[in-house]
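This document starts with one chain, in the form predicted alone, laid out as structure tokens.
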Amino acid sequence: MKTVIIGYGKMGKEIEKILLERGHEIVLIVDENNTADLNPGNLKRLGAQIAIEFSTPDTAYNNIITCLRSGVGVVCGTTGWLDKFEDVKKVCEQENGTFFYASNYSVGVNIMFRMSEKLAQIMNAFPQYDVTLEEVHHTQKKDAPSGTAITIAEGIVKNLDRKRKWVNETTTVADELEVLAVRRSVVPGIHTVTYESEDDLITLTHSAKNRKGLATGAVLAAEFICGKKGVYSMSDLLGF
């Protein structure tokens, strides 16, 4: 598989190692110093098949569109740009392209997504419990709350009748889900859902130990979409 890495920070370097370990060829690495190299002529000349995109919220959309219009499938893990997600889907369809998006590529996190949705359904029968969500990440993370936290929050709102929306602040409004984002040192990522009553509390937590699980999931996604057309997610990859 001929791959392009877009974004060469800590995640990009971890993805590079896993791609090479799994026998894939990296034809181009794009960072802030060579953004002009990401262009249709160059991608076609290099024979790129799949781009793995972990850049910034400000650059992700244009990177994705460039790849799709160059016939290169995209695996994207950048968050904070999803107001343009429907536009990407349209371009993907117009170009008969391939696009894979996840807010988090960790298998464990995606299991937590499903567990949190199921727990919210169960808690419909127990209105004495209020629910909050907290995420903790390293100080270099550019978006808050994290894309993972937003996915969890949307799953709760969808499945818990007493919550109308989530808000990124402390709230005492009964139908709002409180989502708090904390930035601290070098924490890879901790997400905690808490249901609390006057008598007890229930917590559901995922703590990432490192970035390897995320990078491995992104490479698995790239392998999964190679040769396919359409828009995919971790539910497709994991068979949920």
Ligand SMILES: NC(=O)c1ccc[n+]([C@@H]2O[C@H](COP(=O)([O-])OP(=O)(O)OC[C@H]3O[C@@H](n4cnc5c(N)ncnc54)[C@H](O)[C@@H]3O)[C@@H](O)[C@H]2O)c1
Contents of the next structure:
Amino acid sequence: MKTVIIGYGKMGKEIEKILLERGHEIVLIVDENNTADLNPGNLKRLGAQIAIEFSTPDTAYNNIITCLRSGVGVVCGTTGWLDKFEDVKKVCEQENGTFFYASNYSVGVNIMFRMSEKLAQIMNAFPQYDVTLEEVHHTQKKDAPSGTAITIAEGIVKNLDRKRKWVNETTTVADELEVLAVRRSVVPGIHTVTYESEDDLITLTHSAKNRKGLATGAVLAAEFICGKKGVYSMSDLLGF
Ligand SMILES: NC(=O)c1ccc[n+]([C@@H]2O[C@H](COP(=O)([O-])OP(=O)(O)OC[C@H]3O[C@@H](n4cnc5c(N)ncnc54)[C@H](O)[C@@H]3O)[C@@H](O)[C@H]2O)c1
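Any chance you could show the form predicted in complex with the named molecule after that form predicted alone?
Okay, now the whole complex, with that chain kicking things off.
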């Protein structure tokens, strides 16, 4: 597979290792110092098939559109730009292109997404429990709450009848789900859902040990979409 890495930071460097380990070719690496290299002429000349995009909330959208308009499929992991997701879907359709998005590429986190949805359904029958969500990440993370926390929060709001929306602050409003973002030194990512009654606590926690699981998931997604058309997510990749 002829790949492009867009965003050569913590994730881009991990993805590079996994791509090479799995025998893929990297035809271009783009970061903030050579953004002009990401252009349709260059992508065509290099024969790029799939771009893996882990840049910044402010730059992801334009990078994705450039790739889709150039006939290059995109696996995007950048969070914090999702207000433009519908636009991306539209362009992907217009161009008969391929787009894969996940707020988290770790298999374990995606299992937790499903467990949290199921737990929320079960908890409809137990109103004595209130629920909160906490995420902890390294201090360089630009968006808060994390895209992963937003996915978990949306899953709870969708499945737990007594929560109407999530808020990124402490709240005592009964139908609001409290989502707190904590920033601490070098933590790759911890997400905890807590149900609390007067008598006990039930917690569901995912704690990433490193970034390798995330990078591997992104490369598996790139392999999955290569040769396909349309918009895909981790549910398609993992067969949920
Ligand atoms: N979906 C997931 O599984 C997942 C996992 C980890 C991180 N993330 C997200 O991925 C993004 C990147 O994370 P990171 O930890 O690697 O960040 P990072 O700060 O280490 O790296 C960001 C990189 O983007 C580059 N960049 C800046 N402007 C650019 C542009 N216009 N075009 C291309 N590259 C540009 C920077 O030079 C840098 O190399 C963040 O949004 C983060 O939240 C998602």
